[in-house]
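Next up: just one chain, as structure tokens, the form predicted on its own.
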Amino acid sequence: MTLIDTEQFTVRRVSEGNNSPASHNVSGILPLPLPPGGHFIGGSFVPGSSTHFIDVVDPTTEQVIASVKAGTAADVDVAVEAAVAAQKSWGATTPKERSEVLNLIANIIDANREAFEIIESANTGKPRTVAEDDVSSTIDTFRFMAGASRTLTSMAGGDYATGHTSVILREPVGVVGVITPWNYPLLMAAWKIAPILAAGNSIVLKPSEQTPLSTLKLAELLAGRIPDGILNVVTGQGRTVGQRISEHPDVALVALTGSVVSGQAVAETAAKSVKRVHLELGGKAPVVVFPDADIRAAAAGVRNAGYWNAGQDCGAACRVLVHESVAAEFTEHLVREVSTLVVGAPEAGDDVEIGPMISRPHFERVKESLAEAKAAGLHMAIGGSALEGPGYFIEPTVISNVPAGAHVATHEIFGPVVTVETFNSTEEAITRANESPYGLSASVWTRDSSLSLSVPKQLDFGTVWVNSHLVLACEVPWGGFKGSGYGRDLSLYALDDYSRTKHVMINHGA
């Protein structure tokens, strides 16, 4: 491993002889377990009907690790058939037993924790300690779901008209469709299969055709071990696979996590059919920062918030509107922070907290805003380059001193990329936080608490942390407003997303 030291931040790659598909892990002892690659069908693992396949590349070495199936409309239309099927039997069961199938998912990730850790590093590049949050995160999702599907309510059953009483039913809405990103792979693999299944639906999901190993191993493991059919995956493209499940008659909701234009294409497709549509699309979030505010702190938060995941998370704290008075400041204390975070690949250190761009047409996006931030004449306060070397690597990157309006601060970078701007009144801040077209998340700094409770109210986003960001909680909801779609992850709205109301009334008064 070499090791280089700037005066921005520190860069580890791992020497050559670690760069082969072979030898990659985290770890350094254990090898990729690899799952199967075909398309999980009705409880194992099927060819399906196309000859053609997929590579997945490691985006630290560039190197293709794997390669798995593209699917067909003709193997969707297979998978949808076996979802039907199963649903049947499985929306049937009590809740008390799909609680038990959602502990056993569960139990079975946590007992093979390292084998997914690895996988996810792997095929996305995640630091260790982003992968190892990543499968926590993951469990902790099943279990409360489990818990949560035998606590459903709903409005009290009474005589609301005279003779008559009403009962309301809480039911599956039966085969759901679901489209996962690349950023989160098992993570928002599970935001979805967990209440999907929790309220007694069947699943067909196509992964990211970038990240499909997290999911595919989850299905290898859960082979045998939960109700054949209620989980099918079929790999492939977006314009095959998932225009499939988005426009098939047997498929009643659509669940996608991902970009906006993907959502507005399934969006587009369900309509034709009047199927219902779920979507947590992307996000700029606005990192609002009043005077008063503790300004250590809030440059810390962004730190983390900011550049977790390399930035490659809808809700990251990646535009930062600081109150005038304070902005050398706050800027002076994030650029120092940024300049001690660590660039590498997984298997570089467990110190490492950065990684690459998912891909090569990803990493060119990045790059290209990059560089129509310096043509604009913006001030790079440390990073805006991409790093020499294979991988897909940006440097960690603060643009200060950024105008209103600025491309930079208001379109999805999805990159470690920070944009600071200034504002000078409370009116200001709120006016330019929703000029966002996204309406995902933002945060409030301040040691007010008048403002504290006041400013987070007329912020148009699904989630505002006050002197925190990307703080989550499987209790309670996520997600967003205008661009960034609608529909709930997580918490029982999630549940209420997947489930369908019917009211049954009963004239006892005849």
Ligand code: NAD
Second form
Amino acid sequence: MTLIDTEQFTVRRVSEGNNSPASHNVSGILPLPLPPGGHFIGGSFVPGSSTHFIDVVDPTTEQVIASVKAGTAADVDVAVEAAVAAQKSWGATTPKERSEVLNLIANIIDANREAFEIIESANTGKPRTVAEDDVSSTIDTFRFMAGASRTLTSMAGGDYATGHTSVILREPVGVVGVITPWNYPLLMAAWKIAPILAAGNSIVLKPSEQTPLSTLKLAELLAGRIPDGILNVVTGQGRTVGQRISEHPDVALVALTGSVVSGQAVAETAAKSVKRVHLELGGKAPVVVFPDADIRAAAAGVRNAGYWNAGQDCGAACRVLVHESVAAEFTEHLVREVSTLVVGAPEAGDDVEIGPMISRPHFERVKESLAEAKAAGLHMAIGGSALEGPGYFIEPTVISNVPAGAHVATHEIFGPVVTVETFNSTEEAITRANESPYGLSASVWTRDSSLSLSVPKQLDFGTVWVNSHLVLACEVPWGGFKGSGYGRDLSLYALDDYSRTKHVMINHGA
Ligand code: NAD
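Could the form predicted in complex with the named molecule be given as well, to go with the form predicted on its own?
Below: every chain and molecule of the assembly, starting with the one above.
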């Protein structure tokens, strides 16, 4: 197989950027629009019961940019009390009234776009284009749910027993606990907040301890403008704040986006109070490339969907399965595509597409995966190493000629690393794609209209794209099968997940 030479990626620093000065305080040029400290409970910021703080780090500089309160179980209890009180009147509002509040939230975020983009980039190191996309998608999520909630309906009632009339009601579940991850902090919060509020519930939300700033900023901007107590935010660790949310008897449902291990912990705790659970967990998306596919388009698709957000995406196109007859051609195109990716800090240039890993521990984990692949003799077609610090940057990497079952191709790396395996029949492609503990998303690349329907039907994934990857829309559901969890974000299915069905049967004695 002929491949172009591995290029040496370098990380572009602020001073090397081709852009105007940085708009956040990494280089001390402009102040970061930080939210107030403390927890947001009952409509205002409170100090909480602990004197401990958690440092928030900019992963491009490894510098502490803020610190937030390390919340306690007692703080969660206060927040739940506020949420219970607020839910009574919120749950009694009409869909139209709730829709107006959701549209107001969308307007407030829209009016403060830049602050959110700056905060998100500073806290995660993600390029401004990714942060801009996150904020636009966040606004769209609130707008969609504002409209969708007004269409919610239930099965028509009727007379099914003599002298009795049945009415079917959709009701809020009550207080919903929400636990969010660090990869899209604001957007993942919006995916929960919008449908949960739209369905008439109140919320106690714990953002990732690594990326709490944009969620706190949202709380700051919403204070006094939405009913007090319908959205409460408690910052802190999963094992304390997340644990208490999962076990609290007055929390009716807990929704987590995060790793499989955290999902298992939440589900286990929630089982004790028979709490409903909604889990959006990890993924390892296969990209199945058939010999008749547009190979250039497939390679370009993986360039975008495999490396967006530095591959820290549960739907990332990270595991290519390509027919052996076109594997060399595909890999050559992919390596060429990947060689054009620019790595750097957000303010180092508008062309930066790859930011850092979120934290030192995650950076070490990705490096370990690469070292393990090298030790197993796998071929680094491009990249394969960490870049010199400061900052947790990894070279965009393609690992080619990966054998079936290799660890690097079966476990979630969550970094800018794409593996390439080959197959020689459609049956083998389907079997190998399904041989994964995850079932979140997959893509199929073919120009054959028959394969474009028959293969997705046989793939065990909650989303299957054909000749595309990682394209999302608020109208369509997102969520996994198998180890990727259960429940659906976005679409009318999310509204369904966050409400409950009640049957009222009236004996009218006829
Ligand atoms: P994580 O599981 O480490 O943390 C997620 C959240 O869970 C954090 O707020 C954390 O504090 C909390 N948590 C951790 N342990 C807990 C416990 N025992 N009880 C309660 N809460 C606990 O995940 P992460 O590293 O922040 O995010 C990356 C993971 O999220 C990846 O596996 C990724 O695939 C997944 N993810 C999935 C989706 C999806 O839609 N399926 C979207 C984004 C991220």
